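Below, in structure tokens: the form predicted alone, a single chain.
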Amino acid sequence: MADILVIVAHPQIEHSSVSARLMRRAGRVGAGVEVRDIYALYPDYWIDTAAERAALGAARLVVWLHPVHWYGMPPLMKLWLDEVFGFGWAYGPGGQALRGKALWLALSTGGSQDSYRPGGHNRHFFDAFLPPYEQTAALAGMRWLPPLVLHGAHRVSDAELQAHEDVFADRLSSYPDWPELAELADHSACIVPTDERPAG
């Protein structure tokens, strides 16, 4: 089992300009990295929860690699999250399985960086769309790491994409020796009351 688990979620990876390259590069980083392309693994959307939890259990760093769809994650990624991050396993009473692990997003957007600002057509800075991800990490007791984002994925030059890919690979190969991690909190605990969910 690997120290770093990369969960790739791209509905049409064959048409990807970013995710496919990063996925291939992650696969070449070394034995400590496991790459799971969930659209290839689960084309019928029947997720093997036990297998996914086993992979997560072995990892220190969990990476979610996907394009941003409608300001969030692709549909199978959302289903994966619903199925795998279960109450009593990832959060809530007894839900300690992910506590202390780190979550890192490697995202790409179709919109340019300028479109993510007041006055741009996305109206907000990109960070405004990240709270659901960050809160998911907090609820599971995971350490939230600053995301790696490539904007305007359909229009970047090959040199820009190569530089982005190199940063991604360097981060995977050097984890946890990232200079900025010394300034980050380990994780914030969100205590879910035992009566939050009905019994049974």
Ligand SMILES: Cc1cc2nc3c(=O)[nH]c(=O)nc-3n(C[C@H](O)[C@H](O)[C@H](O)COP(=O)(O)O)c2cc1C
Contents of the next structure:
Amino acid sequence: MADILVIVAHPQIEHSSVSARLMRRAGRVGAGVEVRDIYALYPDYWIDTAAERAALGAARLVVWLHPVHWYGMPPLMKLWLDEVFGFGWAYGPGGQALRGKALWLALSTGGSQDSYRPGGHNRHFFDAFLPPYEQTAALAGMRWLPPLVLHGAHRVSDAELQAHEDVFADRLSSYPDWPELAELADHSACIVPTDERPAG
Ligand SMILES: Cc1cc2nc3c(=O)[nH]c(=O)nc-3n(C[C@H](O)[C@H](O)[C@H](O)COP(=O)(O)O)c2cc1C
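Having gone through the form predicted alone, I am curious about the other one (the form predicted in complex with the ligand); can you provide its structure?
Then the entire complex follows, led off by the chain already shown.
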């Protein structure tokens, strides 16, 4: 069990240039970092919720490393979230398990930075796609850290990819001594009423 937990979700990691590289690098950062490649762990989509919760329980920083697919997360990552972040565990009455931990996204997009703006073919700034992630963190009482995003993943040079990988690794090894953390808000409190979900 480690201080930093990196959840990797890539449906075809063998064809990945960005996530695979960051995943390998995370594995070399040191003993304080646990990497869980959920598509490798759960090829049949049967997620071991207890094992995932145990890994989360031990971590201070949770990293979600995945390519952006249809403006969000790949399907197994969504199932992981549905099953692991349960009512009464991650949120709602008694749902305090993740409170005070931090969530950091490491994402990549095929679209260039310039495509993510009004007038670009993705029509919105990339931040406009992040509120569901950010509110998920808030509901679970997690501190939201500014995501690390590599845009235009298929067009970056080797040097740019290497620089991105170095920033990622540097962040993992220096956490929580990130310069901007002092200025960031702590986690928020979202109180979910008992009758928000059906019992049982
Ligand atoms: C099914 C699918 C959906 C995708 N959806 C998006 C998207 O919504 N926006 C985008 O910018 N890129 C999209 N892409 C491109 C991926 O984000 C890109 O290939 C990935 O970030 C590259 O990282 P990798 O080398 O780890 O695969 C999509 C790719 C696939 C296969």
